[in-house]
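The data below hold one chain only, encoded as structure tokens and taken in the form predicted alone.
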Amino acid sequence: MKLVGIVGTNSSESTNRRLLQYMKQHYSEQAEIEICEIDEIPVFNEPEDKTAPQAVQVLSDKIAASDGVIFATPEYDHSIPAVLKNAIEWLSYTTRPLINKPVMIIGASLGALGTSRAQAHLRQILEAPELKALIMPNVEYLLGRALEAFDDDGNMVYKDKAKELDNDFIEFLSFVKLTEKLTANSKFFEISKQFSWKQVANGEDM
């Protein structure tokens, strides 16, 4: 299984990469997990063509080539970094690859709450008509104390959350092999991809 890991920040410390850096390595017999970073990604400017740039389009092909993403966020005065909202508001604006998309969303912060704001705004996010990503329900997975979380060799030392983060992960593996059964034919894809706020506004069937 092919996954796709997003770096929900451009900071060159983040504990999210270290947190998808231990995924990558621990689960590397269970998926192939590739970490995509937006820190190139230009600000939104929403381009009448609708063409992405070219780290848009290369994190956009990425993701419709994988079989299921994993975003993971810090929070940002409870929310999501702004550099995260630019990146997916790029990608609902012009290729809409994470349609039909399974997610896993994670997310590591210095302090002991975890990112729990943070992601649940992340789903509302991903929810939109123009994204309608497959979100794995029942799940939060919430790294506190991410500074002292892992070791010299990025093992994660608090057992207690690598077995969640077992546990986490294995729910994810099945919700992506249930959702590409779900979705296999369906129609749906296509007709989100063309969805629009102005056909709604004037009254047009989608």
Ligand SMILES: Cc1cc2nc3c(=O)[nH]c(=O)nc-3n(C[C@H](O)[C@H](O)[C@H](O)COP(=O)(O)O)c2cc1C
Second form
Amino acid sequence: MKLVGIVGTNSSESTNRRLLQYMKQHYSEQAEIEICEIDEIPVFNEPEDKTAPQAVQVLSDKIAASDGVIFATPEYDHSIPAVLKNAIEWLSYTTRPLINKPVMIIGASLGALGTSRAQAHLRQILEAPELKALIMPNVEYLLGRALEAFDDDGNMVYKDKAKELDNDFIEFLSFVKLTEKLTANSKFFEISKQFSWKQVANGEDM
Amino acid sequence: MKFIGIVGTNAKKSYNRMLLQFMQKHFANKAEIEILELKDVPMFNESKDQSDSPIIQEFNQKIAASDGVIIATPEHNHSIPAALKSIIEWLSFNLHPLDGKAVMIVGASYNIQGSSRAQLHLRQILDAPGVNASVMPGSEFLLGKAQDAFDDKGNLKAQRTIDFLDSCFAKFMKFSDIIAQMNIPEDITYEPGTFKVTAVGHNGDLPMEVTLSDDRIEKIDIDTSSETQGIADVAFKRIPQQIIDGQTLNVDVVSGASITSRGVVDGVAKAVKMAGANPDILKKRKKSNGPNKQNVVEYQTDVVVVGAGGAGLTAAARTIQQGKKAIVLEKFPAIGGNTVRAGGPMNAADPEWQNKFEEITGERHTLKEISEIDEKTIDAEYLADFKALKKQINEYLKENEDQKAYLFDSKLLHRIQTYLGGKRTDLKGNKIYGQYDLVKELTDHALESVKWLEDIGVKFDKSQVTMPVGALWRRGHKPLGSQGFAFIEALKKYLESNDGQIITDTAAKELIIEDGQVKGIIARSSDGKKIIVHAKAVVLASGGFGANTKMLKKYNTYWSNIDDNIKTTNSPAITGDGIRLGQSAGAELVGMGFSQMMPVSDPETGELFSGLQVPPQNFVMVNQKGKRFVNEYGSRDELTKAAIDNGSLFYLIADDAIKETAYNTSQAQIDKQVEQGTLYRDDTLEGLAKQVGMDPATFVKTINDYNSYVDVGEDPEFHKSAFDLKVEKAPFYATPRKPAVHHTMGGLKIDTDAHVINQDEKIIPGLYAAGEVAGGIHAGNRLGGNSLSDIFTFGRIAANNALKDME
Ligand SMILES: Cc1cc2nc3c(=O)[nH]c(=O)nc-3n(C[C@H](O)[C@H](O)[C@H](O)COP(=O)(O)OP(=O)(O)OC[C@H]3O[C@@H](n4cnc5c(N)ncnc54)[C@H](O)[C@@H]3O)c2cc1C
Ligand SMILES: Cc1cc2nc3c(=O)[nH]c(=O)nc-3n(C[C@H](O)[C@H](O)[C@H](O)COP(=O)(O)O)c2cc1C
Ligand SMILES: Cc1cc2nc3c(=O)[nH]c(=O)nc-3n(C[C@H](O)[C@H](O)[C@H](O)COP(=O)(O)O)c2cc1C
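So that was the form predicted alone. Now I'd like the form predicted in complex with the named molecule, please.
And the full complex, kicking off with our chain again.
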């Protein structure tokens, strides 16, 4: 199985990046996880020609070719970082590769409380009509105190959190398989590809 | 008011931009809205800090200087655009200009339900601790179907939409005012000393020593030996630093060392308590904005003014007009004090103008009454003027005996009315009336003040001459635009474009006095900086003490009782600071026992414009027992006295027809207030009585009696002077009312040159006072419209003499 892991920040020091690296290494038997960065993507500004810049196209192609996507997001000001929102806006405005794509949301934070609000926002965002990702339900993986979570060899120190992630990840793998069946002949896909907020407003659609 | 509008997208074409541009235009006479664009804002990156870049600094500084921020957000993918999120992140990282700032959210989108999801997210984001904005609740302005909403001039097409936007914006103006007041740091004073305390750390006790001066936390020493090295170190360094920099206990705990962090905060809180102060005040303060590079800032100027209300700004403007330098210190974030609250015009006799208008019924009668006053009752200083006025009146009456006349006025009439209106006797039998020379100065120069304000840029509405409540005569000069604000706005513009300096968030604390000469002010800014202003003269213009209940109670000799929780129509900044500053230099006080109350104020807020405010002929006032207790047509004083004697809280009763005569409200507001429980409504009189807790039978009898008095046109109980409607048509209303403090007539003793006079009746060199801070003019009762004349006249006089004395 081929998965894409998106680092939800452009920070050079990121515990979310480390969490994805841990997963890539730890679950290498079950899946091939490719870690993608979003820091090179330019600022979204609704260009009239609706074409994806190079960096967006590259990310989009990887997502399209994958079986599922893992978003690892920090929480900035009770929501997801602007830079992650930026990448998502590009994808929704141009190539729309997330439609019907299985998605797992995780988040790491320095404090004890974690990223629950950011994760909730990300869910709502990915459910927007031009994104329509299939987000794995009932799972909210939060890694608090993330700075001290990994030892020098990249292993997770908190045993309970490691176990929880194992369970969640297995769940996600079966979710991916399940959705393959669901979406094989979904008409939804074409509708979502053509979705436009202008049409909604003009009553032409939905 | 000045607001910043942020276009929440960087797209070339944006309906949200159009919406803000429309608001900018549409509200131009209410507030200035400056629109900021996101186009050049870089993507937020924690590892590449660009907080110092010009674009982010522009956002930072303009927001910090504004009275509030309006964010117009589109909805992108069920949330706010990344570009908007990015600037918010920059403004929550190392800079925090939105902290405590009033924010209004609006949004336009294609979709029918507008940008509702984005607005919700934005609320949550703005509520995050690093942002900590004060977002206006409710009033969600969503512009759906934005592509059809504007005409080709960029104006909103639908009147209903405009009406709703108007009401949201009006609410926001009020909201930003209230938020500004909330941001005033409460003062705190400590018993100075070094306090030994023990807090709880991660590994046990954390002994500390905290050194406090009278108004600052100076030093925090911690015995760090028991805590875990490497983990707690950062907390030991950062937390005390933040506490001292910001003079606050509202600090971010250090992640990974939160227990140690909280221990340090608790320790300091204990010390503060030991020093006799309330640590909660420090916990409510703003977070530190990073190290305070300059803890002491010094200025040099010619005239330093305390208070940016009408009197203060006038003194500063007059100083600058004469080529000298002026600095105004203002305690609040927003300028204007009580002056922006003033709803009426300013009094000045201007016969040339007034004579162009016809007299109205009753005015001739008033003049006759004045001319018939027994001269024996006129105090000696005023007698010559009174005789001269009598002559003027008699000539006028004779000249117009058989014809409709023009509106009469003269400086003498203004003077005598100010004198008669202010004449009162207090509970101890002390008689008071306006000091002749000051009243003469005021009435002789009020018209010059109108002319001077016109030069500064205030535009007056010459088409009508009005009389504010309690003014006794039609001589009101009404500015165009919203009243009090129009004066302040013009003065502010004048100062800004002529190098005048207004320093807000800075409260004057002490006078600098050298060899008996006042030489400047020491002030403290809300972020803890000490501000020293050296000057050749100090003008005290800090207003009265209507918002200082303790002080009112201490001096009161006029009211039988002032409740501890009495409300006020005043700005909360009006706490008598200038009077205390004057006293520190030996100033004499006059007339301090006399204050004016507004009898029909909201019991919870002191506001005048809640409930049903109807013309006095339709007032029906009942006490908490359901009985009438006063001639409702009486003066403010009489109503207030009677209310206080009846336990302060009383009710204005109205029926459906009287409701229609209310001039302050709308059906929507009425319904809302009924729902909120601040106004009572019932289909029967009995039901209404039950709702407010009166005996129904007593109340019904009261109303039936009242109605019968209206029928015969006479009130044998209280002799109400004028009637109009009966209380008979359901539904019935009860508006709870309570007297609130409105004006303080007493204050610093001044002479006609606005010098502050000391207890030996000598001038205090270098010290001047103008406006409500000074006493002597209005004595026992200020006429409506006379205060504005006072502040603009004596504000100018103070500056003129400060400069003259310098030569
Ligand atoms: C609701 C209301 C309606 C009114 N309507 C009328 C009317 O229609 N006509 C009329 O003539 N009068 C009216 N008045 C009265 C009139 O508005 C005031 O008496 C007048 O504005 C006082 O002006 P001022 O310049 O002396 O003080 P203010 O305008 O009150 O200004 C004083 C300023 O000093 C600041 N200050 C206080 N302490 C300090 C300190 N320690 N350091 C620095 N700054 C300080 C305050 O924050 C404030 O900004 C009304 C008053 C109220 C409250
Ligand atoms: C601008 C900004 C805002 C933040 N807001 C929050 C927040 O609201 N809640 C929270 O738990 N952490 C917040 N944080 C802290 C991040 O969650 C923390 O840095 C996290 O560990 C980031 O993940 P990373 O290590 O992968 O960068 C904020 C950080 C920044 C820079
Ligand atoms: C990337 C993108 C995502 C959008 N997502 C939403 C959405 O979730 N909900 C919505 O009501 N409109 C959405 N829209 C449509 C916007 O509401 C519409 O473009 C609107 O005009 C934006 O305001 P503006 O004109 O100020 O840019 C989206 C538009 C873009 C470009």
